[in-house]
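The chain below stands alone, shown as structure tokens; this is the form predicted alone.
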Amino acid sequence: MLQYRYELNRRRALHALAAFAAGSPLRAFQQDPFRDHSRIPALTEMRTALDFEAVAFVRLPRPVFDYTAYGSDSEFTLRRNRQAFDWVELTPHAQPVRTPDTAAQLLGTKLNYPILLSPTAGHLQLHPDGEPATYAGATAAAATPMIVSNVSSVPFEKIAGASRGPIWFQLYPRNDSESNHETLERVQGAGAQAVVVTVDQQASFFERILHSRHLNPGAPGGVRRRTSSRGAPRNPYRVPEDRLFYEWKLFDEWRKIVKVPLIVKGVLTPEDAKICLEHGIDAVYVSNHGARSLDYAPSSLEVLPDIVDAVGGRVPVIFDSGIRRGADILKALALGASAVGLGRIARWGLAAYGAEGVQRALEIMQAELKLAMMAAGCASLKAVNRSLVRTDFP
């Protein structure tokens, strides 16, 4: 009887063969080499804003992810935007703080935190709910104001109807006064509480797209080949001409029809900041477009103090480009910014988890800012000033 138990039969033979096959290294060739089968973490597992980037990378097609990620040309300024925060040290004050006050007022808008959502385009390629979901997530995160891009994938009116939080509008001027007037009247009628006009010139190539070898030229963010028979462009370098007509006198014209605060975005020099004041601008927005305009331009952070000095407190100064941590926000505020804008972080949150991802990403940044203020001994935003930092800009 005992001998019969160990005799090989058909069932045992097949079981042994299956075990051998399962353990064979040849099994690896049956795996799908083009997909990542790792587990997507739960939203509650997100601990930093950078955690959302990894999830967005997994969820998005490569051209769509690259559209959010890239900077101009060699991406020198993209790297410099982050490096600049390493050149600013925080010098905490020995003062115990338990619950810092992060509330502020900005151009008539009440802020629970000195944080805005910077204008970014095409949210539908990130998530099926698009900009309305971004707005809903921002509103849920302590009523964070959202600046809606002029090239949003959903009309401003529909976005404004998706929630009841603060909402601003960003304009790319057209070389057509009537078109600009119609847009400005329309968004103000739909509830825009401020108008942000972008003035930097996007005339650069994005080499990361070129390096894709045009594998998917029709995808969002991809390179589209022109098949038009209109002939060569009027300039030899194929520089887009739709933003090369700007003149400061345009703001004198818009000042007459814009009844809400008017802001200039893309200021990188004290001279331009002073011109903004001459034309009655309500706030100066220091930004290099997230390093998507002119490569080898300075980082926004390293020019911020000089621009703040040039403005001299006459109008608020808003800042964006490169922020990834709550301590980064504290550094920008200490250098004179009245509020900061977050661009890529909100896009990562939307792509990863929709509206709830935007909310969670913003709440993480808000919590990190509070923690940084507590550690620095700042009981309120009024206590945040240049005595809090040491800079070593090149």
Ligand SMILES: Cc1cc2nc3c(=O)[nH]c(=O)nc-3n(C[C@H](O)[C@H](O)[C@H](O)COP(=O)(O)O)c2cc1C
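Since the structure is predicted, the reported quantities are computational estimates derived from the model, not experimental observations. Note that the rigid core is defined as the largest set of C-alphas that superpose within 1.5 Å between two forms. Positions refer to the first chain, counted from 1. Compared with the form predicted in complex with the named molecule:
- Annotation for A375: C-alpha shift under 2 angstroms between these two forms, rigid core superposed.
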Contents of the next structure:
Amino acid sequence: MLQYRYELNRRRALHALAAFAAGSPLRAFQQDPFRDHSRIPALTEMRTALDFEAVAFVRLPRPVFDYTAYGSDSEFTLRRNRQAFDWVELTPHAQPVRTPDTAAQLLGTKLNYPILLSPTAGHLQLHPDGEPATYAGATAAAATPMIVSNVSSVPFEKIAGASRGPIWFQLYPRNDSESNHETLERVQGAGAQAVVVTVDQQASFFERILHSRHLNPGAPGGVRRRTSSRGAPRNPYRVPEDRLFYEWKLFDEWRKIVKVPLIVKGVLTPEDAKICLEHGIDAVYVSNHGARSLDYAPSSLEVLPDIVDAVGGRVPVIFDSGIRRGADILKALALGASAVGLGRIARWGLAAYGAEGVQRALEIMQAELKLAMMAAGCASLKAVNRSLVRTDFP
Amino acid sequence: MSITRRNAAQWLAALPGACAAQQLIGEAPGRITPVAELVNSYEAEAMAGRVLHPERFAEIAAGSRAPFDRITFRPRLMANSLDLDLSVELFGVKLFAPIIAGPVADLSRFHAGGEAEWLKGAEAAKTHALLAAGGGTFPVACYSGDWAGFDKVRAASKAPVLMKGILRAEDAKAAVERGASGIVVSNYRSGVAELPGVAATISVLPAIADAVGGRIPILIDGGFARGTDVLKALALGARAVLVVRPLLWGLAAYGAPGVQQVLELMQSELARAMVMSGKPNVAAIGRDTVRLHKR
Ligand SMILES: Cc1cc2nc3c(=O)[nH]c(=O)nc-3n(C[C@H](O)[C@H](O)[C@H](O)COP(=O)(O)O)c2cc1C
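Could you drop in the structure for the form predicted in complex with the named molecule? We only have the form predicted alone so far.
What follows is the entire complex, opening with the chain shown before.
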């Protein structure tokens, strides 16, 4: 045994070589998707919404890229969000259609396509123009509604002034009803046409912040766990306390303040969808937060049909998490969603090319949806129903 | 294709990926990450791989995640969790969290400090430990072997005796009938652990829980490495989970602080998973917390 350990044989030599190579800066070559032609492609070369991700990768510092890319904990749900679309197959009609009608009406907002921009945090880190550029890009792409995150890097009023398309607001409730009240009054005054209250992601943790430990060692935020803004939590398990106070009855309070449609984001069970209805909610938003909330949560897609059944058409069901292609949108609509949200796609678009990137990425998704409807033989969104798909969820 | 210097360099750089030599994102090879920086138990595994002889390490390498990957949660919203509480009561002992350091023989194989470091780390993480040789900080005896032997141990023991190694509902029933104080669903038994194709404990737990029907507490071990794994076991009928391998990783790489860190990580993960599935305490967890998948 001992002899084996210290003798130099072919196997050990290879091991040593591999270890040497692992420590070599050449490894970084592997991570550069453009190493063979070191050129960032032009906006006009983007063919699918996925193409923007690679451009964003080269444009962004690694921790910023990771922040958009990653999911919580083991990222089981992140993988499942994409896998889920493979469990749904389209069964097109024999007769294709030429000019499908993609228009829809959602909570008083007229949509040219059943597509929204999901709320996502801090756009300034992606592009110096920040949220105003995202909004301008969304409006330019057939007036796609933008849902502005509560944690945007530019204040809502300022974003709202940057363009004229439909704009909604997303709230992360605080354990301070006065502050919630003030925020909701303010954004409605500034033109928010609907309010989305996000109630998942109470205590998520991103393991991939590991990247920052070697890319910028000593950077603030490094591998520190998120701690509560209000000091040490009451619980001894190091779970930040800011979002632990949630209770359904709070919606009755918010319902009174919100004059525009009120939406609950993060629903993943039929039971909770029904509770939403009891509290007078105007739409149920099925989402697992792009796999950034509970690890091992189901993909949003696999729970969508049961939630749609529970809601029974009483209010619209909005869907997001994992959509990357037009056909993905068609599948979600076929399973009963009234509209879908895109989170990361807009972020990649913004990071890659600013407002024009957002616009182009959205236009690609819109064109793909149209093509999918043509091929599937759906003349309008009304024709998109469950008969259009076969599902094989595990 | 001609081989250029650049080509060759790229090929070389790709080698470690192919060898999976670098398991931690961004950690230099050979470096031992400071223990406080570990973000999950699997990082402790990678560190153990750096300090242990490959053969020793192979004994405690991680198990398959596939059985856990066939279980997802049904997260419920808006459950006030300000009074989050992971504690459970077991044989008169109040556990800080439903996680117990499981029994392992001869801990000095993995760290010179052996048992002392193990117990110190567990205690620092407010966790009770069951030792293979008896003793430890959890007042029960764990028996694994045939029924005649079990009867003898039970008759001789003042402490509650658990029947360990249950994988079938009828054995669980038999354990209840023979007066076991509890059972441990486990496939870690000589001959069984190496048996190709042996069922994962988490997969057989539901049927066993049905057979026991709450008459005695069920413990379980086998591949638990994340807080979400523990939550799944609780949902399917276990009262607590015995964790061994992840703690051995921590022990091997860091001694007591490693054991403590891995336990605290798993406790935090469990706490966060409970919050985000709407279960502020263990009593709120039930079968409908999870969904079982065929594949
Ligand atoms: C980087 C990032 C930040 C996000 N920030 C928020 C947020 O502030 N509020 C919110 O409700 N959802 C947030 N989300 C979740 C999105 O609204 C949406 O649910 C998710 O991105 C959809 O999945 P997709 O990215 O696969 O399209 C964020 C998502 C990402 C990727």
